[in-house]
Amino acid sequence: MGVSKEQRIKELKKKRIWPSVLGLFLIILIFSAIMIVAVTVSALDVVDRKLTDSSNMSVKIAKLFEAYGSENGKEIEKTVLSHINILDEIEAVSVIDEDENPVWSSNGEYPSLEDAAKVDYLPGITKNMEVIVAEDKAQVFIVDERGLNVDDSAVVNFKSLFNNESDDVTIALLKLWLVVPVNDMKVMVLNNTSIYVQDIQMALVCIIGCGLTIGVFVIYYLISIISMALSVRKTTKIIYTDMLTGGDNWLAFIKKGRKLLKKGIVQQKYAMLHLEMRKYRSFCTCFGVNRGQELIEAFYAVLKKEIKNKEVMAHQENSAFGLLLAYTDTAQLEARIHQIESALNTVLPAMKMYFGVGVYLVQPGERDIEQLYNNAMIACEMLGEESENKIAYFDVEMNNQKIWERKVEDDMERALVNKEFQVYLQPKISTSEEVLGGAEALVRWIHPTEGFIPPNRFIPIFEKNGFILKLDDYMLEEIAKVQAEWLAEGRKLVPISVNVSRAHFTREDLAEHICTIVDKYEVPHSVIELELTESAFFDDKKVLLNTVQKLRAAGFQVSMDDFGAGYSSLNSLKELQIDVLKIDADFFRGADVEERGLLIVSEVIDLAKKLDMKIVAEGIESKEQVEFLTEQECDLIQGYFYSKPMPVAEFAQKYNT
């Protein structure tokens, strides 16, 4: 898989829920920093204004001792008793001289005044006041110019006391001994401050909003969260999902694939299969391509039953597969191979298909699955469309056929434009006089850094890519371009024979660009001898019928090449007007030559005679197949026997001076 393609699917898989997480955390402690602000604010406010509240009924209190004496204590006295009683919040009243020593008190207590806090300004209380510590000295109130202030420890030791005998419960209770001078005494009053639940509502009310909006937040960002999670989920099952059979496709073959080798060479041998089915394409053309997906489909139910524990398997494209199967010997692996052919056959009984396999033993330490299965595919490629053996192994020389194919195909281009390409004449020698009475023109390739290059090399490569198409054109263009050169130079001029490729005759207007290409040069078409293949007769036979027709009407002379290669040569020359026939080489070799080839080669020559054919034979090597020849009155016979191919300057120095 390409970098940045895989870089591409780790983006989309990626879970991406570190944000929302970290946007829920910041929520929650923004708004738990506002509500502890808030609860903090009013609780202060509260205690702000009890504490008022209570130096305010202090020194009401306090001043009733303005006129304490012998006269009307008792009286005084007795009135400072019922307020105690009356008011809730004062709890006890003690008096001193200006020595500290008792005056009186209501509950006989008199606190010390050693831990008193002096105060320059408690509200409602002149400045001269003092506030003192409560007995268990868990308060302290630090009075300055900006009013009442409570110390921190004030704030986290109030005291909860729950008051199961009033309707209002009580949250804190605040107990202060306020000291207010009034006269030469000092009149001590305690102070019980409760704080009730009605007291902070708002504090209540502040917590309550601040939760809710927290949990609404809340509730957002887990379901936003949730929902990435199975968008992630969802993605991810999408991109690992082959469209066309609903199960693994090639990245989850990958991914697979690459997790099973790296658990299990060690232990288990696997083997990497491409497999697909012959004429696929036929198989659409013929059912539709709706029946052909379902067919891909029913093959991927097959194969996933076939596919054991510790292996994996995906489509493709088109109708192929890739296989990792486990395998102890390459016999058992053959025999579960077409174990699994005669189980994809049951898909349609009614149809006897065919599967092309190759197979690539995964070596250890291997675990490039797309590597291992491109080796698996070379394989199969090299079966060829009609090979009847189903199963090829890789091996390092097919690979090296890739890597030459690659090359040629990078190269073939440029060669065109630089005529690295040259033409080679091979000399048809009549039997009669045994002068030149013809050439083939054949292509050679002269490679700036490989050199020489075999036709065997690159024609079939060029033939598979379409290649040939131009090569064809060039080769014959060469040829008129050199017919016209002998012509301007007064040589005598022979027919010259130039293949055409069956890739041609897919054009119905084959014929016109023939003539465009020789008319350029003004060559009479007579010299001009177009060579076609017997399995041209194959394709469309009505495109071909119509061309060679054209091209006979225009002058030029039409051959069939090959003869006797196919398996329908009699039914060709039944519907095919030709002018030279040109017998398959391989007649003359093998060890039945003397007995059934040339009794072959013999009837051949005396049909083509019957129907106002040349004979041309090829492939000649011998000096008894030329007497044979000569004596079977063949026309012109083309081999090494007379000359092999040979550069255009050589060949006209040699027999067209």
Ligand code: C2E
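Between two forms, the rigid core is defined as the largest C-alpha subset superposing within 1.5 Å. All values reported here derive from a predicted model rather than from experimental measurement. Residue numbers count along the first chain shown, from 1. First, how it differs from the form predicted together with the named molecule.
- Glu433 shows a C-alpha shift below 2 Å between the two forms [criterion: core-superposed Cα displacement of 2 Å].
- Fitting the two forms on the rigid core leaves the C-alpha of Arg457 displaced by under 2 angstroms between the two forms.
- Core-superposed comparison between the two forms: the Cα of Thr245 travels 2 Å or more.
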The other form holds:
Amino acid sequence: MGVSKEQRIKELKKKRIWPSVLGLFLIILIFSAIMIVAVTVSALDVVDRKLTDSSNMSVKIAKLFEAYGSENGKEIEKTVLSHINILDEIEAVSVIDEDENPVWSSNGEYPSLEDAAKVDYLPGITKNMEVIVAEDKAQVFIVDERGLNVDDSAVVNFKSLFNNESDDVTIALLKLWLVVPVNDMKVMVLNNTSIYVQDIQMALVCIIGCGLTIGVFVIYYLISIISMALSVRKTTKIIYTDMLTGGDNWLAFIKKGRKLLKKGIVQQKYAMLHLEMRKYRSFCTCFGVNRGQELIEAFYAVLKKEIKNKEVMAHQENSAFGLLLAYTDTAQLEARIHQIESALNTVLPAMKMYFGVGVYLVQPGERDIEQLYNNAMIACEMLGEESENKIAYFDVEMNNQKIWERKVEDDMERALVNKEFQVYLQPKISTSEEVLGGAEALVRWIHPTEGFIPPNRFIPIFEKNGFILKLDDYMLEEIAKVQAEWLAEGRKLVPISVNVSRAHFTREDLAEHICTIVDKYEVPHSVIELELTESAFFDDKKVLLNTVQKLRAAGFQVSMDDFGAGYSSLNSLKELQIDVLKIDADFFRGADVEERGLLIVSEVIDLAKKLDMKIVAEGIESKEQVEFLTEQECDLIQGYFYSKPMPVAEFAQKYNT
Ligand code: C2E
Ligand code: CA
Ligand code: CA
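Swap state to the form predicted together with the named molecule from the form predicted alone:
In what comes next, the whole complex appears, and the chain from above leads the way.
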């Protein structure tokens, strides 16, 4: 089985939304990555710079201890303390000797050497340089041993450090002990390295830039996703809307029905209905297709009112509606159906409308709405075309019949090519001399897997689907061939009749068509008889009369088959000039009607004789029947009393005329 309709709709929806959602996700991912990289790089750079600054500063402070000794200790301590006061970044200074004994500390602390980072390099400052802090603490000069200013930029830097009154927001604070070896001592400087917002301006610009871009994209994608979702909703609505009624369509019916059965079937019994207006096509022919469509629309509105909560209904096609109704028992269901039919009849009060309803009683666990509906439809199909309100329930036999029809239709063309259809002949015996007076060709299907199939199992199907036209042509041709062979062999020929289904009488050139087939084998037309049923009379009478006339003129014998079966009309005998009347076997069946039946037969035989027709009695099984018919001077008898139909070869052998 292929993908279900619902799955297809789901796919359709998914395919439309997912690219946008994915796009949005990717954009956020890419920009976040850029942002993280930019922030990291710029933060690393800032930290690096700050650390360099700190180490420079620490080195400069440490240098003050180069000349530290008892004679100038106090002086240096004072200078260092004043530095600490001035420089925000320096919080404390501790000095230890080479044996790690405390020498001096600005705040009494001596951190362990492990906690401290060592600064073994003196970036930009050599041993010979000195840091001089101006009296007003506004300036620090770095001078070489000759007292010359070395680095103006350093001056500027220090100036800005001294004037560090900025209100910058600190975003990180690094507390770091840096150790600078000075002579035999280790000078440890506690650095407060603050990272201000200002320091990561680049990163901020980057964050804001990325943020804005992401924002724009997010908004764009959100808008596009929302509009897509709206359009998907709209499309979905269209997918589930019936354009004729404006209500639920078939897909919606399937979807809702399945949901309902999934939830409700445990507590509630459901019946699937196929409801259709009878003779809807005739209505459209009489009043126009537009009126027909308006009628369907009105039906929909009525049905919608009739449908209760937890039931579903939708227009299927033409005049058909599918209904999934809750019911308690079949009597209640039928009452409900009658009520629905009455409600539908209010649409056109001046006209009586009839409905055919096929019902399938849903069994627990069944959810395949299309299958259930198909069952309801099959039930309705079995009702035929009458003008009546009728309800039919689906049963398994109907399904088997449908499955069989499918098989027959699948196999028929192949069967014709492979000559699976075989001609059987049933003799017609003359009553006067008890000799062969004719035969009827009857088809048998020898199916490769099904075996022998009698005609009543496939002829009605072929009559419905039109394949009977090909089969009858085939049978006619086979008989013409057989007669030609027998003629060539010098046998005495008797007329063999073939059945011509009523479906042929739509073609005006039927007589010519039959001639063409028979003439291929150059057999005299008189040895071919064509059996048609009275029912053909009710189709195109003109074509029938014309064809019969042409066939008889061409020398064929024409017989009326099954006379007396179904709706016989003596009128057809009046209008139709034919050669042979075949009295149906029904006249001879049933004990109670026997006497009346035989009376009619004798009258019919009498009438036929007066009309100059030959009489063949069909389905004759008993000696008494044969005797009666002989007495009535019936011309030929066909029936099991003499012989069942048999293969051509067997027939040829048995009636080696
Ligand atoms: P039908 O044309 O009325 O054929 C007579 C049927 O009665 C045949 O059934 C035959 O076997 C049967 N029959 C003959 N004698 C007796 C009897 O004594 N007792 C009983 N119970 N039955 C008897 P069959 O061959 O099964 O054919 C059934 C129907 O199928 C035919 O009825 C005919 O309408 C149709 N059919 C058969 N072959 C063809 C064909 O090639 N073309 C068309 N269009 N219809 C065919
Ligand atoms: Ca027949
Ligand atoms: Ca017959």
